[in-house]
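One chain follows as structure tokens, the form predicted alone.
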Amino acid sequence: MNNITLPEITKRLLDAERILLLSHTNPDGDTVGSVTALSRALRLCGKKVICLCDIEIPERNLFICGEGAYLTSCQVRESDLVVSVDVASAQMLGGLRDTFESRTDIRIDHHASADDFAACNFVDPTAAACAEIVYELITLLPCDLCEEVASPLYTALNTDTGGFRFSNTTARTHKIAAALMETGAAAADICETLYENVTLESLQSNALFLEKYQLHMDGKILFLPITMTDKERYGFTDENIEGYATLSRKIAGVELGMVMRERDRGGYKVSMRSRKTVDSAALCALFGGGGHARAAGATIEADSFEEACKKLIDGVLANIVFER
């Protein structure tokens, strides 16, 4: 339930001197782009801003924010205002949760499956990306919308809409993208970086997909389990396999694609992508996660990889609903 407006958020940002911006764990283009753009706009307004994530920003997203733009330490405590951006639930703060769940002053988000953990919450589930909300917020600040702010916002919009292909894309999305391009966002360069720079390691890892995928419910569900041994065998990291869930959804007949990978720091990360017949966010919510109806994620805690796989498959098969 929204208990703060964008003009009210603007006033609180301008009244503060030191601001912490929190992104979600396993940071994607939307949270990195939105936090980066907002931090740059606030600095143009003379504010001291620190961006925080519980892990290092993945290499694939460093072009959005630049090296060293984020801190990962939970020891950063001194601030006038703590704002989370694109964080659907307290769990999505990851390693920052213990420090900031009870200290988050404002949460800006667009997930329908949101958890109102902050003191003040502004959620717009009609926004295709959190970047749409951040764009509206930045237009209320006393600074010009320049290229260094527009480019990360454009990247955030692009990634959360799958290159403006997903069903969450609206006329509003395109209007904001056009405004960002008019301001100087390097759309062609951004798209080339996002979609035309596939590494050899990523291509080689496709062999794993073909070797290990599983089909359930007469081919409507595709599941790909990836262990630490698999990663070592094929010589790739989590970044190489981010696209597997999306790839599985492209296969004819597959309504839900699921990838579960064993993480270096413990736990098992699940990524789901679905067609219009399946609500991925509702399924991920069964495991404490969330996201969008067509793209969501969760982390499963279990004593073994086999147990985690069983928990995921059994939970999904018992609760999945195909809508037409």
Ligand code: AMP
Second form
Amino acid sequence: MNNITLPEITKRLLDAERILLLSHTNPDGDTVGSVTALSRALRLCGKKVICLCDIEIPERNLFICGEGAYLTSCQVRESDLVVSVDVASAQMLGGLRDTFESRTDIRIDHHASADDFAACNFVDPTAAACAEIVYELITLLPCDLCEEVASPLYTALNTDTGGFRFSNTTARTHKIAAALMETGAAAADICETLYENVTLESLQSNALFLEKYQLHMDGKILFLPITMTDKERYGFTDENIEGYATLSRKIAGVELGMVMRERDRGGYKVSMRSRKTVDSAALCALFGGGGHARAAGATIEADSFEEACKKLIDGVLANIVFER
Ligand code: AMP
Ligand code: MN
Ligand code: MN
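Would you generate the structure of this protein in the form predicted together with the ligand, following the form predicted alone above?
Once more the chain from above appears, this time first in line as the rest of the complex follows.
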């Protein structure tokens, strides 16, 4: 892996005029918040910046970047420098993969399990979110940190740590969060938007969860298969399903929660969340995916949903190791 330092990244950014920032598909709070903050800081430095993701930013994350902040396609030649943020693998570029897999100049990431598709990589697996890295990077740029930059970074930190509760949260995470609040990040408003706004659909989703969950290995593994038909029955989109994986790990006795969904755009996607006894990233790597030890994902290659589920369960049951 070809590594690059933060001062070197700063130089490359300041030498460029037109910069393209890439977020990963199924864009979450970290990729959207980190890219948004970096784009705003770079514009304050006089740069032309395009933010790109293969799909529209989901409704629930739009408050981070605002409407129209992202494009869903563009030409590589429209930029001097292509930087991906929070993209652990070429698979996570989704529909942008063909164009950008071999054209990404710098990858900024915090996933330990990663394929280094970019020319240069800055990867810090001790960072709870890419927002921690982007915060350090922005302090090296010739612009002042302001609320418009601090709020998306705070959101990114908050979401990737599950509200500062997951085991990736460190003293550094809290120190950066404090610095962002001092700069004007609207912490209480952000938390209200993130956590105190459940929709009736998401409450109803608990019924689907209770109806469909399966237990394996004496209840240590919870598996939830969600088909397009299930989603249609409840009027759900993929967005309504995302909280299920986190919910499954909350249940007493469950060490590994796995949610398999037939995606709106086609394909079969598994999300894993585990307690400290299970390495989710290692299990997802069996299927070409990856992520973090406690939260990982993969797209399963199969001809039908049933086949994808069988492949997943067989693979996990044969390979899972419970550490004590
Ligand atoms: P998800 O279940 O999609 O929310 O993913 C959980 C974590 O795993 C996130 O940090 C993702 O960035 C990461 N992840 C998801 N899919 C992949 C993949 N195919 N390769 C590497 N990391 C992934
Ligand atoms: Mn992410
Ligand atoms: Mn992240």
